[in-house]
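Okay, so here's just one chain, in structure tokens, the form predicted alone.
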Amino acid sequence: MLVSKIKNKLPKKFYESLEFNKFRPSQEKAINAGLLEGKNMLVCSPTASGKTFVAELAGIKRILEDGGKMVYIVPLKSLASEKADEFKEKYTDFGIQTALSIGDPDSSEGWLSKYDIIVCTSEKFDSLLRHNIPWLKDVQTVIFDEIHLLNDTNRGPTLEIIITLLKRVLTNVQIIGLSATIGNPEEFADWLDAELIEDKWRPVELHQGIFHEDKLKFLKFKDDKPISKTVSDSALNVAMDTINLGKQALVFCPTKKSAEATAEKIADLINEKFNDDLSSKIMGSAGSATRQCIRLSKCVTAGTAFHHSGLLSKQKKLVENGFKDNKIKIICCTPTLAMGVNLPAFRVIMKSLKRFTGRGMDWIPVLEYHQMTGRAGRPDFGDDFGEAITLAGTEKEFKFIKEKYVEGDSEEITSKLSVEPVLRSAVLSLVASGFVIKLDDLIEFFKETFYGQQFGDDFGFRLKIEDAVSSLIDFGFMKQTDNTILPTKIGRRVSELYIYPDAAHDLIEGLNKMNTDFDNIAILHLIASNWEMYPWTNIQKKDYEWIETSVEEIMDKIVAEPPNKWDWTYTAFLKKCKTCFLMNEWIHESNEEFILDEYNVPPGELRNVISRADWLLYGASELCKLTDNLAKVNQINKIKLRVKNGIKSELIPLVRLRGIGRVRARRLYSAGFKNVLKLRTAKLDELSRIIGKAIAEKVKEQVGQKIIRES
């Protein structure tokens, strides 16, 4: 379809912005389908064929004619980021002003009603739905990337709720779904009353193969290719040729340690060195140089890296854009990737295509699959077609992959709401922020989830959320008087501090019977043992001795009881104390170098469990303010401020003052500058030569001197 033919549908700048005359096949048949006109839409189609702009088309549309507000949901922040980037580049001359809102989840950021486009995750919007955003009944266009993730058991109720309370409260709103690729796209597209729109156009086209026996076997796609035995491990050799190629690759690896390993051994076998001014950033990201941050610093210096949780944001970064640049030609990654950001490459390599799930090394589903292989191809380096490549040790293993993967259909989307914490919390936030009052109303709203269509005529269907709303009244977070059900004070306050409702109850519990002057290591452990930290820190063979020994140093401090050593959750427990540990080193300025060799916990993770215990650390304060806890919120408050800068007590007072941190608060202390009054009488030369002369100035104009800077 030439884009001239819609000339009339579209604003005039909108549609004389267009750089292309012709839309992609998606896009046609979505036009064609009803996109214009307002109807919703689930669009499935390969990665980079254009799904996100027939989203965009709709929502510009909207907000140019009507002044509408465009909301567009990811599943990650990077994602998000990204996104927002990319929309505030293309639509601001518009006068479109775009907003990223990742942030704090006890907030209704009330900025947020001075913008066109809002980009946040599944989560964040979730939470602004909790804290009733005035701005709702704005919302014209509402955008679920990836909208697969629904059958994720993590994110999929999240998803789940929003979109049937969207389609509940606005009669107005368009809704779009985008995905690669779904098992039952006809089902879910009933169920979002939406037009399903698939094809299978692609801007380059998709080789899969399969390397077995030295030889890259891509079956109907075009011949057998081999490749060179350098070594025994068939990723490096397949690496080893995409680089002699001239392309660039990424490794996805089962865990964040073949990874790892696997970029190291492609560096070693690569005899050229270059990125010396990428591998310095690197080195310079982290707080201090860990072993980890010199392993990836001496691979991006041969033009490999590794990528996953482990790393900081900071590190990632570099790494996406040193491959964007063309600096790093092979990235061994963690599946996650696959659904971050934009990363195309030539070839795409599975290293294996089985995943830890917590009972061994089990198969990936057909959908995560798909979701790799995508991203093999790329169209804006003129590429004709991209290479996805699984590695198969055995012919077993080749015929297994060839048929499920390969030949093999996705999985159908199931609901994931009925799991019971889960329900618990999604009845609490629907009563808490007012939109159901009575029972009857929150049958009626679960029969209209994707779980209501799928098992709505289950016999356990109005047992399952009755007994929710029955837990939720013995918690005491919601009251009930005949048919009408209403939050409690504290109920309310769960809600909107986005704390699921049984590790809320935890929590008080633990609240509860902490004695008022209790050690700071009680509500580390309190918190560490919540499961809202899950995941909890791993535990090694030799850590069994130091955490039991350490474990019973504690014991008449904590709140918890000890499971039995042959119980079933005594391993659980010890990584919980682990985690505590782990905090608590923290806390006592530990560095990250020291962490990761004593503990085996590298700066991203780090950086995840500290996030993590920081919001709960705040939920405990909050919920010590409505249970006659309120003598423990000021201990409670200067916890989290440790926690949050990795801190002793006495730097308190220093890290309160903006730009200043761990490292800057402990070089004043140490100068003797102890206090505010200390620095308010320092002089600014004294201070500069500690701090730099920029923070030192925005230090004393904090402290209250007036700075006159030269012009």
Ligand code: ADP
Second form
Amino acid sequence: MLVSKIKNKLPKKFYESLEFNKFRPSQEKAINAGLLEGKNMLVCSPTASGKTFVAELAGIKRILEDGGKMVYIVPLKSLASEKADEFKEKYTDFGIQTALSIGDPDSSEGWLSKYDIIVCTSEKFDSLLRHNIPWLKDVQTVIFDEIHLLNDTNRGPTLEIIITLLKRVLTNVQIIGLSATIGNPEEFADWLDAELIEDKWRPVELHQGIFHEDKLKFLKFKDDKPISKTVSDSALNVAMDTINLGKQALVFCPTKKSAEATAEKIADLINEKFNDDLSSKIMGSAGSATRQCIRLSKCVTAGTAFHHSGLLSKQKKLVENGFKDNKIKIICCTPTLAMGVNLPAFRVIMKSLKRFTGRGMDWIPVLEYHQMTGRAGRPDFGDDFGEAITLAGTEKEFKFIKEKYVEGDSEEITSKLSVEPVLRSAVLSLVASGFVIKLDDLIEFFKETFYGQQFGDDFGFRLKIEDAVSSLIDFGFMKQTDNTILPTKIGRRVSELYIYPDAAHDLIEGLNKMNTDFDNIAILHLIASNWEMYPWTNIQKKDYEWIETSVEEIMDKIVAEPPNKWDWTYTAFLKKCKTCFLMNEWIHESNEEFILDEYNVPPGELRNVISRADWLLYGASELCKLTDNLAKVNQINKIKLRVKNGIKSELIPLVRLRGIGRVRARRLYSAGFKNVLKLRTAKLDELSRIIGKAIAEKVKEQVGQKIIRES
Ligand code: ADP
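Having seen the form predicted alone, I'd like the form predicted together with this ligand now, please.
Below: every chain and molecule of the assembly, starting with the one above.
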């Protein structure tokens, strides 16, 4: 379809800004199905086939014509930043303001009311809804990117509740779901009340191959290709073949450890040195270069890299940009990269299609396979095709991969809302934000969820919701009189704080048990044990002994009862304790290198622990105010500051100043500038020598002193 066909349906400036003259198949189908007339859409098509632009067509048209807002919801913060940048670049000239909202979950973000496009994660939007955002009524288009994640146990329920709620409260909203290929698109579209748009068109052809018996066997398009066997690991041979072709590859590995080891082995095989610049940037990317930093920078020198959640965001960005600039030829990554930023490659190599699931090694879902293969082929770089390669050890495995993944259908999406803690959280958020006040309404609401559609006839359906209500009443988060259910003050706060009710209940019980003059380790252990901190720090065999010994030393200070050694919860208990000791190490100013060596926790993972702990400590302090624990607030707030900054208590006054973190605070303290008074009387030059001139000036201004410049 020619773009000119819809000239009259788009605002002039939007139409004139379009840089292409023909619509892609999924776009054409969506337009014909009523996209520009406000119909809900479920678009299922491969990566880079033009789905996002379907959403933009509808959303931008409505913003320009009616002044309504467009909310664009993505699964990951990194994706949200990328999308927001893209929209800013494209639409700011139209007078359209784009906001990125991924921060503090305990905020109604009043500033967003001025913006036309709001890009956020589903968790952030959920938390905004819990704060009764006044601009909700102005939302006219909501886009759910990667909507098939409704099938995901962790992310799915939040998405499902948001969609149900929006369908209910915004009668005029246009919902557009963007999805990979799924097994039950009709059922899903029916629930969304959406037109189903399915299309298989890709901007470049996808050649799927299985590496078996030293050959890349393509199942369509081309002949088998022999690959020289340099080493026994097939993934390495295929990666080296990619480099020899002058191309780039993403190697998806099942674990962080395997991603690192694979990148290092490829670097050894390349055995050349270039990229000195990039490599030194990596070395300088953390406060102090850790063992991980050194390993990454060595890989980068040879043109490979690893990429996983253990890296700092700065390091990930350097790796991503290095790949885009073709300085890095191979990235060995964990599967999250497939869902994250837009980083296509000529070849995608899937080292293993099995993953550890807690019940042993299981085959990954077909949906996940498609997500990874979606990264193959770089249309913007003129590739005619991309290759997605899996590895088969045996003939049987070859047949299995071919049938299940290459030729098989994706899984059906099923609601994951019935998991009890999840259901309780959804019930509390609906009641606490006032969307529902009658038990019957609550049941009606859940009938409208995908869960209700899929399992609504189930005898246990009503019972499950009533159970959730009664647990929340037991927790003290809700009250019921006949058919009316209302939140308590604490319940409302728990919902706003965005803590799962079960986790908040454990937190409150622990806070109640703690003495007023509690030891710091008590609150650290309470926080570390909370299941909002899941997954806890991993433990290895060698860790058992030292953790058990250390636990004995803190036993009389913490509120938890340790389980018996033969209890199935014992290992989890030790993991929680290790997380607690790790946090304690951090607030005693151990550096990241030490923590990596002693705890086997890389800097990126440490940051994750810190940010979750920081959030829970904030929650704990807020909940203390409502539960007769006011006397504990001060100490918790101090610990929170220490956890956030990784400092001993003596540095607290210094890190309160903007621009001063753990390293600068320690330098100032060691030089005798131990408090604000000392900083006020200090000479600017003296401070500049310690923390640099720009920061020294900032500090001086903050301590309320005019800068005295020395001649
Ligand atoms: P998806 O969301 O399916 O991954 P996008 O909508 O982001 O795909 O589109 C991928 C790329 O194709 C973008 O750079 C976009 O500008 C471009 N694009 C979208 N629609 C068209 C079109 N009709 N013709 C040419 N390029 C297009």
